[in-house]
Structure formats: structure tokens, C-alpha cells
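The form predicted alone is given below as one chain in C-alpha cells.
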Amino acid sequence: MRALLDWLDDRTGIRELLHEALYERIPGHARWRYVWGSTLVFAFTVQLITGVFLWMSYSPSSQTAWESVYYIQNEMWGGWLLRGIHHFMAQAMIVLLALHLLQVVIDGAYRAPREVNFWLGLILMKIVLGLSLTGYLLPWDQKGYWATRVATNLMSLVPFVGTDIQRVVVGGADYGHHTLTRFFALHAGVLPGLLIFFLVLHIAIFRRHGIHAKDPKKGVETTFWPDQVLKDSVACLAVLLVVLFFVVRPALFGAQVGEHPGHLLGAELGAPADPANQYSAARPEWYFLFLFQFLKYFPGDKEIYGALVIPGLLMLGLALMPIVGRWKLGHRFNVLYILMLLLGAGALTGVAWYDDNMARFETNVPVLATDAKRKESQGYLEAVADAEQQTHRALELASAPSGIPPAGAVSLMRRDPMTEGPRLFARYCASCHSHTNPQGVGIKAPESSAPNLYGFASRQWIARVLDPAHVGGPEMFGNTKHKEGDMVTFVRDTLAKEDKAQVAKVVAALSAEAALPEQAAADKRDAAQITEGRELVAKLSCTDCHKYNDEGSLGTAPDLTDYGSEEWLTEFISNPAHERFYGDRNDRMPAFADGDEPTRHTIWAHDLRLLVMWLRGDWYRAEGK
């Protein structure tokens, strides 16, 4: 070994390079104040690793992007801890590179001859946070895809150039594949090549002037190792844990991992991103969220102070902080400003995520919020809730056994009744009717002037409507032209004095027609009462109005045969005027697709078919589920 080792240093002058390393002077001993710079290089190493590792199954494509980290997230070996690791690493380089510059200015360590290199910390700052950036896009789900366009809209502002800035940054005039692509090659190629470049000179400059030691010395001098390099690795370990606790957190509290620990641990992957579907709740990464909040104070053609003039002025006055520092008084001011950087930063951060929350807390504490405040923040958590019901749901249709289609994830999104029906019946249906449970939770409508559709043609929503305290109310018909009509009047006068045995086999018989995947084990279990059920319609006068099978005629009332079905429910929607629901009784309900021509129809046959499926709960379930 030692003939190898001699050999090797022969060729290279190995010794002589570790020596130079390891054995450089530390005056005053070595100290824990010095491990930050070191913490950054570990964390920046780290990185490297797990990022050229995640490089391996990631695919930079708007069709192919959000799938790859779905693999590396829930399919992958080891997957959600890699890109945890990658994740966390990422914002704990953030929080290492404020304590950096805050030792560095404290300890006057910019000062001559160590101007050089501090300007080249403040362009390894900007490099940084501009990977994080640039990383925040590439999962290409909605929290990254929204948030980016947020970013990068401020490009705009620029005098003169903005709009061109922001068409070269984003590859054209709009988000999509080259937009990807583009901050995929910024974050994976050309900002770790520049923070390379840039650290190496750092380094280099650092050995030449050697550490700045703070007075007064408080020991002996000593060299790098082996004092010093334990801390440093003492200070790299410590932050390790630290990320690996963010990684683990939730199993760590007790939520149950399963078979997709990716669902739970490692970095969050939302719903995948859907240009034509806003994220309203679209926030920068924390360490960005005191600009966020800075620029609301500037609004309208003040936003370019907020966004480029200000912060300018403040980088400017840290990279003029060398020249400022010569004198003492100059570097009291230095610390002085720094503080006030960064105490000004937590504040506006602090700000952000207590006008985002407020809403949370209770109306009797007191908080400084209008109601307009507390509206917006109340419209900021239902959008969170949303986007992670959303997460939750993509995930689900991901995880299932026919996988995620060639035509990428977003499709499963919009084919998926449980999460576009919300949306098609606040478009369409909401002016009138309500989709709210018994607690109240669901879609309500502005003025509810239509029955509430929550769990239509299920046992409990068909007892509703025959049942006569319910009937006329303005849960069910007491808001239409109906509530004096012959149902009302029928189920109050006359079927109110059946036995309510019977009138429970009718329900169960009328809710069959419909197979509601939800009902279908009851219905098989009640097989029996179900076919009693169905004999006892016409037996309570049922087809007096109504058609039900082969007895009764239509033109008086909704046909009840196969009543809630797809084909029924769809058919419905279509035209309810038609003669086989209300005829010339229909109330207010428009015809949304009426007739052969599907350029007159209110609604396309997709979303029919999608709102249709979603009124019945039919939907994808995962098993257990």
C-alpha cells in the first residue's frame, strides 16, 4: 500500500495537496462559529449526489415529468427517501447560507482583503436561490406550476426588456414543455456548473487569506485537522438529521405509512399540473415567501419598487458592505443591516402565513384582519383543502392496477368523475340546486330554488322525497313550482297513512333502479324486499302519475323505470321536459344537451357523462377504500 500511496504522490504531489488541506492555520482555535461554510459544501455535495441519482428516472417533458417523479416517488427503491433527502437538502441550504453571512459579517470576515470573496458568496447566494427556484418547476404539479408562473411574471416588470426576459425564460408566450425544459437545463446543468465555477474561486480565495478569526482569540492557534474538521463533520452530521427528520416526519407522529410510504414521506408531489385548472392557493417555498408578501405592498404599476427596485437597492447596499466596513462605525452599521435583512425577512415571512391562516383561528381572538382578510384567507385554506384532496385523488388514480395512460396523468384528473364533478356542477347546476350533506359540507347554491341532489336516487334521498315532512321543504321540492303540486300532495295526503314497512320496500325497490355502486352490496342483501318493493309502486298508486315497468303512461311525471340509472340520469339532464320526466310540467330545469346537434348543447357529452357518473358516486375507489 505504501508503494502504491508513494507512487500515487510521485504522479500527482498528493501529500503535499492533503497536507495543504488539512493543515491549514486556524488561529484562535477551532470554533463552532466556523462550521457554516462547510455545512453549505457538505449540503451542496449532497445535492450533487442525490441529484444526479434522481437525474437517472426523472423526465424533463410536460407529458412525462410529473409521472417520472410519481416512479421515483411510490415505485422507485428507496425513491421517496432519495428525493426527500434532495428536497430538504435543498431548503436546509438556505437556512445554512443566512447563518454563513451572518458569521461573516458579524466577524468582519468581508472586510480587506476579503472583499473578492465576499462578493463571490453573495453570487453563490444568487445561485442558490435560484436553483431552488428553477427545482420548484420540475415535479410539474400544480403547487410548482402555478408558483412558477407567479415568479416568473415579475420578469415582466423589468424596463424595457421584461417581456422578453420572460418569453426567453419560459420559452414562448405560454407554460408548457419548453418552459420544463428550459429550468430543467438551468437547475441541472447550467447553475450547478456556475455554482462549481463560482465555489472553487470561493475556496481558492478563502485558502489564500485563511479564516478570519474573530477578536479576541479565545485559544492557541491550531491547523484545520483535526480540531476543526471534527466540528465540521460534527456541524454535516447535525444537519443530516435534520433533514432526515423533515424526510421521516409523518411516520415519526404516527401516520400510517402502508404500502405507498411514498404517499406519505420524502418530498410532497401534488395533483399533476393542469393549466386549465388554477391553483389558487399558489405560494412561493417559504424562503421566497417575504417577497411574496413584500410586493402586496405595492400594488398596480408600484409592483416593479416591490419587486426589482428595492430588493436591488438592498443587494446593492450588502455588496457595498466591504467598503461601508472599513471604518468601525461603517461595520456596526454592516451587522446592524444585516439583522435587520434578515429579522425584516422572518417578519415578512411570519406576515404571509398569518394572513394565509387567519381564518383558522377563532372570530373571539383577536387579530388584526378586516373581513376582507379573513375572507381571503378563508378562500386560501378551501384551496388548500382542495389541492390536497386533489393530491390525494391524483395519487389514488395513479396507484391503481391500470396505471397512469399514455396521454399522461393529467388525463386521469379529467376523466375522473370524483374530481372534475365538483366543478361541472357548480358551472351548471349550482344556481339552483345545492350538493350539501346533512352537516351542511358540499356545494351550495347562492339562492337554492332546486332540490339538493346529495346522494340522488340513494334509500335516504328517495325517503326524503316520500316522506311527508321533507317533501314540500326547501330541501326537496318547497322551492319550485312542485310544492303544491300532486307529489306534495300525494305523499302528505295519502302516502302518509301507508304502513311504513311498505313505504320502506318502495324506497329500496325505487333506489335499485338506479345500481348505485355504493348501495350494491345493500341491494343484493335486500334482494327480496326489493322485489316486494317493486310490486307495491303500482299497489300505493304510484303509476297513477308515474311510469314505472309496463304499468302507467308518460307525460304526467318522471318515468320510474330504471329511475337514477346512467342512462336515466343522462337522458334527464339532456332535456327534463321531455315527455318521459316532466312534460309540459317542467319547472325551470333548461334542456343541456337536447337534440342531434352537439354544437347546441349547453354541455359537452364528456362532461355530461362525467357530472352524471359523479351524481352517482361512481367513480374509481381504491380497494379498502
Contents of the next structure:
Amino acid sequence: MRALLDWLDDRTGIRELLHEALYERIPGHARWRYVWGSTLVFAFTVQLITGVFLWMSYSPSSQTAWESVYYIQNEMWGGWLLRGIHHFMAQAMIVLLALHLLQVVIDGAYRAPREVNFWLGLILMKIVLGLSLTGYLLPWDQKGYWATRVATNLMSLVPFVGTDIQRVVVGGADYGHHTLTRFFALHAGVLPGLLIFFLVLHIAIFRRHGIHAKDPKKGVETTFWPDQVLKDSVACLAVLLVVLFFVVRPALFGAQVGEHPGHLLGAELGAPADPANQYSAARPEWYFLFLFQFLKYFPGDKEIYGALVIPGLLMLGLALMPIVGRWKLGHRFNVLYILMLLLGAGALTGVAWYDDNMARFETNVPVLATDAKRKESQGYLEAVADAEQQTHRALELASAPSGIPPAGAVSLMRRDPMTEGPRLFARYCASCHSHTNPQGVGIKAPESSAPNLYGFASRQWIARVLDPAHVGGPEMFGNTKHKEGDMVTFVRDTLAKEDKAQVAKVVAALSAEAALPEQAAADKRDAAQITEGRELVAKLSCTDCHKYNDEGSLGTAPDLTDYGSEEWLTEFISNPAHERFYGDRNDRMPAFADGDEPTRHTIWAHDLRLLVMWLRGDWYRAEGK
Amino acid sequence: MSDEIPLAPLPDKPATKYSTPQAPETPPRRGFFSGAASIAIGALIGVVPTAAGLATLFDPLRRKGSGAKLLRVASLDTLPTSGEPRAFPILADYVDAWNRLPNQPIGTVYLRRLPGTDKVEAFNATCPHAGCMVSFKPERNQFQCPCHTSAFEADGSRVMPCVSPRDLDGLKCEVRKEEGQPVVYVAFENFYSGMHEKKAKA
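Let's see the other form, the form predicted together with its partner chain, since the form predicted alone is already up.
Starting with the chain above, the whole complex follows.
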């Protein structure tokens, strides 16, 4: 063994190298306060290791980024753990950076001859911040997409070349494939390369000057190995444990992880980025929140001060510390400066958080809260809840047996009635119709002047049409010109006297015409009643006005054949004044897709289909739901 | 450095035939010429690959944006007569590097029918401050940005004090009659955020 080492040493000089690395002097003995630099090196190493493995499964393009991250997180063995470590270690790194900087400043370790190394440290800090900014976009989810858009938009504030810089960074006028390839190259290539380069310099210069001992007389002089190494490794272990705690936190607090740990553990993955879809819950990572908040205080064209000038000056203040520190009170000034900086950032972060969350609390902090701010907070919290719902839905669709199509997960969302339906309803229908459940939750029309369409064509809905107490009420025809019409009169005067059980059969039969997916089991179970109900439709004289299969005729009231089916509802919305529906008795409802020229329709075929499917509750549901 | 440390001295190393060769005591002559030549060659061989890369890096600068496109957005009847703005997606062909995607939502506009008329105003829904998307809040009769608290009246003007450097970006729009139906067309384009003047992302 020794001979082998001798042989190697003769050719490489490895003994001297190791000796130099391990036996650095530590005057005043090993101390806990010296661990921060090592924990940062450890954190960066963890990011390199996890990052390279993530790289092996990641695909940067606007049709594959979210999809590959989804696959890592939810389908691959241990993917959630890998992403979780990378995600939370990045945040730990920011905390460790702050601690390292704080300790260097408090100990005055920036003073001669260590000025250059202090500046190298600041450069390293900028690179780490750059890494977290670029990394935030890579999953291409709504949150990262919209938050990073703000960051790149701020680049256009740089005088003269701002818009060009923005264009080069974004890889074009808009976000797209080349935004991802560029951000990924920065995140996985350029920035880590620079970081390693500057880190080598930083450590080399650190070794040249030796450690800046706080009180060299405090204890026996020792060497890096093994006393300080032990303390450093314990600190690194603590960092790792904290990170792992955050990775598995939901499971520790009783969440049922089940077969899909990726749905709950590790790093979060929101719904896929959709440039056309409003995302009101966008916020940067927590350590950038103070900058986000800071921007709120700069009106109009003063934005550049909040975004670039003042942060730039504050950074300059940091960089000048070694020079300021030469004066008599310079060191005290520096310590005060860094403490105020951290305190200021902390306060801004707190205000940002409180601005967003104040609506959760019953009482307000009087200085910070106004009615308007409270409403904004309410809006933000609703947006967060909505984002969570979409995240959940995106997962459900992506993990469906049909998988993710080549056009990407965003196409799944855009084709999903459950996601798009409410938006389309709000846009096209909600000036007259509400869509609220019995608890009043849902889309409310400002002035409801037409039937509430929640549960349209379901048994409950048809039962209300045939219920004397409801048919003329505000939830049905009460606010339409049919309020005193033949139908309302018939239900109140004639049908009210019929046997309730008979009416229930008619309800079941008419509702079965719609073949609603959610009612399929009930329709099958009650097949006998439905058959009876079909006979009763004519017997109870519905067909005096309505057509139903071979009975009755068109022209006076809507056709009950296939009532509420996809085809029926599509045709109805296309033109309610068609003789198959209301004919000339139609109230104010416009024809949304009448005529043969599809581009002239108020609602386009694709949207109409989604709207109809949503009204009918016809969308993909994961099994067991 | 390490020679100051008494704690763990290196063992005395016997000289071997592979120990590091020593540099000559006097440097060779004609040092200036060799030095200058190697620096020049070094610069040249470094510039070629870098320049090739920089060309592609700056390629986006020569790509033109799509510019303003006059697009059919909605029929006039879908706009409330109360003057309340309503959001519509803008559908157009979208080019993303090597992909051309037909009929994609490429942005959102708010259309507002001026009360009692057939005139329509159109706004790009992107906030001119930092590029988030504003939404209209009927209960306050204002547009609100979810990011840095900017707010705009229904006519697009800022609610002061406002972090946005300009009012909501108005878009050219016209109402055309198609088979008797009035239809709203909008010349859709995006603008740079954060600046006082309205500069199109062309």
C-alpha cells in the first residue's frame, strides 16, 4: 500500500497537495462560527449532484419542459426526492449566504488583505441569485412563468439597450422555446461554470491569507483536519436534515401520501404555463419578495429607481465595505449597514406577506390595512385557491391513461371542459344566467335574468321546472317573459294536482334524455321507472305543446326528444329561436352560432363544445372520484 | 504556508528521478517576440469559436415580432351596453422558434362598449408596469393588477397614485358590419412595459 502511494506521489505530488488542503492553521482552535463557508460549498455540491441528475431527465422546450418535470416529479423513482432536495437546498443556500456574509462583516473579515476575496464573495452571491432566478422558470409552470416574466420585463428599464438585452435573454420578442433553452444554458452551464471559477479563486485566496481568526488567543492552535472538519460536517449534516425536513414535510404533518408521493412531497409543480391564461397568484420566491414589495413604492416612471438604481446603490455600499472599514468608525458603520439591510429586507418581506394574507385574519394591523388592500388580499387568496385547483386538475389530466399529447399539457388544459367551462360561461352566459349550487357557490350573474343553469337537465333541475313552487321563481323563469307563460301556468294549475310519484317518473325520464355522465348509474338503476316516465310524458299532456319522440309537434315549445343531450344543447345555444326550440317565443337569448360561416359565430365551435360539455358535467374524472 | 505548521510535518521525501524539473535560472532571449506572438495567436484562436457563438446569441435581435394584426375578436352583441369591459382571448397563428401553431391564444384584450353607442374601446390586458395581466373588478369598476397594486379606471386611465408609468395600452379597433351583424376587430400588439412611452414589441 505504502509502495503504491509512494509511486503515485512521485508522479503527482499528491501528499503535499493533501497536506496543504487538510493542515491549514486555525489559530484559537476550531469554532462553530467558521462553518458557513463550508456549508455553502456543501450546498453547492448538492446542487451540482442533484442538478446533473435532473438534467438527465429534463427537456427544455415550451412543449416538454413542464411535461418532463411532471414526469420526474410524479412518475420516476425518487423523482420527488431529487427535485425536493434541489428545490429546498437552493433556498437553504440563500439563507447560508446571508449568514456567511453577516458573519464576515461582523468579524471584520473583509479588511486588508482580504478585500479582493470579499468582492469575489459578492460576485458569488450574485451568481447564486442568478441561479435561483433562472431555475424558477425551468419547470414552466404558471407561477414560474409569470413571476419570471416580471423579472425579465424589468430588464427593459436599463437605459438605451434595455429592450435589446431583454430580447437576447428571452430569445425573441415573446417567451417560448428559446427562453427555456437560454435560461437552461445559463442555469446548468454558464452560471455554475462561473461559480466554480470564482469559487476556486475565492478558496485559493482564502487559503493564501488563512482564516480570519476572531480571537486567536482563545484556544490552542489547531488545523483544519480533523477538528474544524468535524464541526463543518456536523453543520452540513444539519443543513441536509433541515432540507429533508422540508422535502417530506406534508407527510410528517399527516398527509396521506399513498401511491403518488410526487403529488404531495418534494418541490411543487403548478399548472403548465399558459401565456393566455390570467394568473393572479404570481409571486417571486420568498427571498425576492422584498424586491417585489419595494417596487410597489415607486410610482410611474420612477420604477427604475426601485428596480435598478437603489438596489444597485445598496450593492455598491456592500462592495465599498473594505474601504469604509479603514476609517475609525467604518467597521461599526458596516455592521450597522448590513443589519439595516437585512432588517429592511425582512420588514419588506413581512409587509409583502401581510399585504397578500391580511384577509385571512379577522382583525387588521391598522397602519397597513385599508379596505382596498383587504379586497386585494381577498383577490390574491382566491387566485391562490384557483391556482391550486388548476394544479390539481393538471396533475389529474396528465396522469390520465391517455397521457400527455405531443402538443403538451397546456393543450390538455385548454381542451378540458372542467377548466375552460367556467371561463366561457362567465364570458358568454353570465350576463343573464347564474351557475350557482344550492349553497350559492359558483358564478353569479350581476342581475340574474334567466334560469340558473347549475345542474342543467339533471333530475334536480328538471324537478324544479316541474315544481309549482320553483317554476316561476327567480332561479327558473321568474325573470323572463315566460314568467306568466303557458308552462308556468300549466305546472302551477295542472301538474300540481298530479300524483307526485308520477311526476318523479317523468322527471327521471326527461333527465335520462340528456344521458348525463354523472347520472349514468342512476339512469341504469331506474330503467323501469324511466320507461314508465316516457309513457307518462304524453299522458300528462306535455306533448300538447312539446314534441317528444313521435308525439306532439315542433313550433310551440322546445323539443323534449334528447333534451339536454350534447347535440340538443349545442343546437339550442347555436340558435334558441329555431323552431325546434323556442321559435318566435324565444325571450332575449341570442343565437350564438347561427349560420354556415363558422368565423362569424359569436362563440366558436371549439368553445361551444367545451361549454356544452361543462354544462353537462361531461369531463374526465380520475378513477375512484 | 504549510511549512509553518509544526503539527503534522511531511515526512522527508527522498529525491527520486521523477521530482519536478527546475526552470533555468536565466530566461531565454527574444522573450518579447515570442510573448507577443503567442498572445496574438491565443486571441485569434479564442475569438473564432466565441464569435460564432455570439452570432447565434444575438440572433433574436434581428427577428421581427409579428407586429399589429387586425383580428376578429367578438360580435358587438356580446358586449354589455353598460360600458363594463369584458375580456376576450386573441386567437392567431403563433410562431415559437421552429413551431408554427395555428389558432393559438396569444394574448387577452378587454373590450368596452361605450354606453349608448356602437363605439368600442380595446385595451391590451397586460399591465404596462411589469407585464402581469390586469383583471376587471365590476364591484369597484376598475381594472386591477394582481402584482404591484396598479389600478385603472374602466376607460383605461390610471388610478393615482399608480406604479404604472402609463395608462392601459389602448389598441386600435373598429366595428365592421358582416351580413348585418356588427363585429369588433382589434389590431392586436404587445408593448414594452415599465416605460413612459408606448413602445411596440415589433
